[in-house]
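Single chain ahead, by itself, as structure tokens, in the form predicted alone.
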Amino acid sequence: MLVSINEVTKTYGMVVALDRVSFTLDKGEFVFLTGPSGSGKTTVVKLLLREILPTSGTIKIADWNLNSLKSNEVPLLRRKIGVVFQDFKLLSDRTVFENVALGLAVHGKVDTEGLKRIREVIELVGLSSRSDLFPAQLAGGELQRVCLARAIVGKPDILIADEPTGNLDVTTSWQIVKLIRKIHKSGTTVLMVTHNVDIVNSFSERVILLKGGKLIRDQKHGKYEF
């Protein structure tokens, strides 16, 4: 078991963002976390990244107990998690290669083997010919590919793709989803957060459905509506 969320509740004042939510993720799984806006998806991501703590319940990732994690251990935890954001979060003054290299820099000095790994993941996402360009010179789908490369360059235990198609057109969205599935098939555990039911319903993968902060369904197959 790679991730364990057990009876987790998260409140913001009087607002209940998550209400006694429990689920686990096994190593090697591909799981969609879905639900309408305000269902609690973003709160789950923030909890897994240890940006916030649960009001009650426990969260574990591998051997890490996030409830009792010390502040100086949080960066070590995040080295095990690759994250792709909807709004890219790339550095505008760095090239594609340099942005991807930042994903390894958090692990320490980038040596010869690290440079080889950077080139490998840039090739994997189909941007070898664009590696010297800056973000402003790239299209939206290319920007998201850079984010994917940066997220997986450090060989994380889990890739969290947080609404990775939210700012993309339909065709580009499908290209990104197919790329994420390719990354999964290479051995990376994937949690893809999305409210796009068309994408969710097009794959026979496990789906965790949240509504109003509650876990409504956790199963494979079936059609989902909000």
The other form holds:
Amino acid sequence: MLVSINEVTKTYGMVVALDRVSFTLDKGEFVFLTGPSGSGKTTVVKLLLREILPTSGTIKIADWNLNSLKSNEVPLLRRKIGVVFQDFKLLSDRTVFENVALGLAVHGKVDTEGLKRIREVIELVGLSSRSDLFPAQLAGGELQRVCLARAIVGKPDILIADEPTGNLDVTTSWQIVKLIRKIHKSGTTVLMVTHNVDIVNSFSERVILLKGGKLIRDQKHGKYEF
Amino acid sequence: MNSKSEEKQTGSSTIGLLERVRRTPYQSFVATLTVALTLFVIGAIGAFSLGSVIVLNFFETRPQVVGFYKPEIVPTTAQIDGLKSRLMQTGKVLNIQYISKEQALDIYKAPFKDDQILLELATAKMLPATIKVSAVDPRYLADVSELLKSEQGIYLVDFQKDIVNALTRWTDAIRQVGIGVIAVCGLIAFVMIFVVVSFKLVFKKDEVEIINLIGGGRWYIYKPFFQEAVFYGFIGAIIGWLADVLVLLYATPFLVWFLSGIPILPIPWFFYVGLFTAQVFIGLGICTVATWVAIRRYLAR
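Can you swap the form predicted alone for the form predicted together with its partner chain?
So here's everything in the complex, that chain up top.
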């Protein structure tokens, strides 16, 4: 078991963002975390990244107990998690290569092996010819590819894609999804957060459905439907 | 083929120090210049203070009080020894030198050894025997002077109290002003680096947040700011030191004339090495502490 969320509740004042949610993720799984806006999907991602702590319940990722994690251990945890953000979160003053390298640089020195790895992932996401360009010179789909490359360059235990297609057109969205599938097939555990019905329903993968902070359904080969 | 970005990879950072400095040229220029100016002023005032100590020490260790015996009197050895003993017993005297009439004549003749007429005119009889006394501290000059005046046979006492006092007053005043100027310059440099780093932290708020999210540790995130601080401090120290050296070299001919007789010039090489070392340490100290304070303030928000 790679991820374990057990009876997790998160409240913001009087607002209940998550209400006693429990699920686990096994190594190598591909899971869609779905639900309408305000269902608590982003709260789950923030909890997994240890941006916030649960009000109650426990969260474990591999050997890490996130409830008792010390602040100086948080970066170590995050290096085990690759994250793709809806708004890309790329550094505007760094080139594609430098942005991707950042994902590896936080692990330590970018040595010869590291440079080789960076080249590999840039090629994997199809941006070899654009590695010297800055984010402002790229299209939306390309920006998401850079974000994806940065997320996987450090060979994380799990890839969390938080609404990776939220800012993209249909065609580009599918390209990104295919890329994420390709990364999953190479052995990476993927938790894809999305409310895109077409994408979820096109694959026969596990679907966890949240609504109003509660876990409504967790199906091995699920669909996005209420 | 490697990309340009790939070629720029250095260490664990994705952008090298010089590249970061180059991307914010005006901030870097102002920060470095402010540190350089501060260190130049500190170096100049430090050099002046050290020089003034040597000059004062020179004056203070010269015979400062001279007692002249009446020309017709030749004090006996017992009288001289008695006077020396009384002077030493005060605990205020550093050194005593008795110059007999004959020694005075030799001293007088030395500069005129080629002028036969002058040499023939001068005799030991017309010159007074003198006793020259150095005090352990210029403050005791008046006491030593009073003691000599009370000695039988001494008709005139001369001492450099006014010169030393004036010199002490001037150097003390300049040192105090110097300390004030150093404090103000140091504060300006500190605030300048603090503002530059704070500005960069705010400017790079998103970057800090992103690196934090993808697993960058605190040191990884803030190391570049410290690296820049070290850059400003070190380059500032080099510029400040070079400016000090140039000013000292330019002023050397004047100083040689002005301080003739005082063994202070030429300035030894280890002074320049010491000055540079001190400036580097002070520069790095100001810049790293200012950076640390700026980061602490940023994190506390």
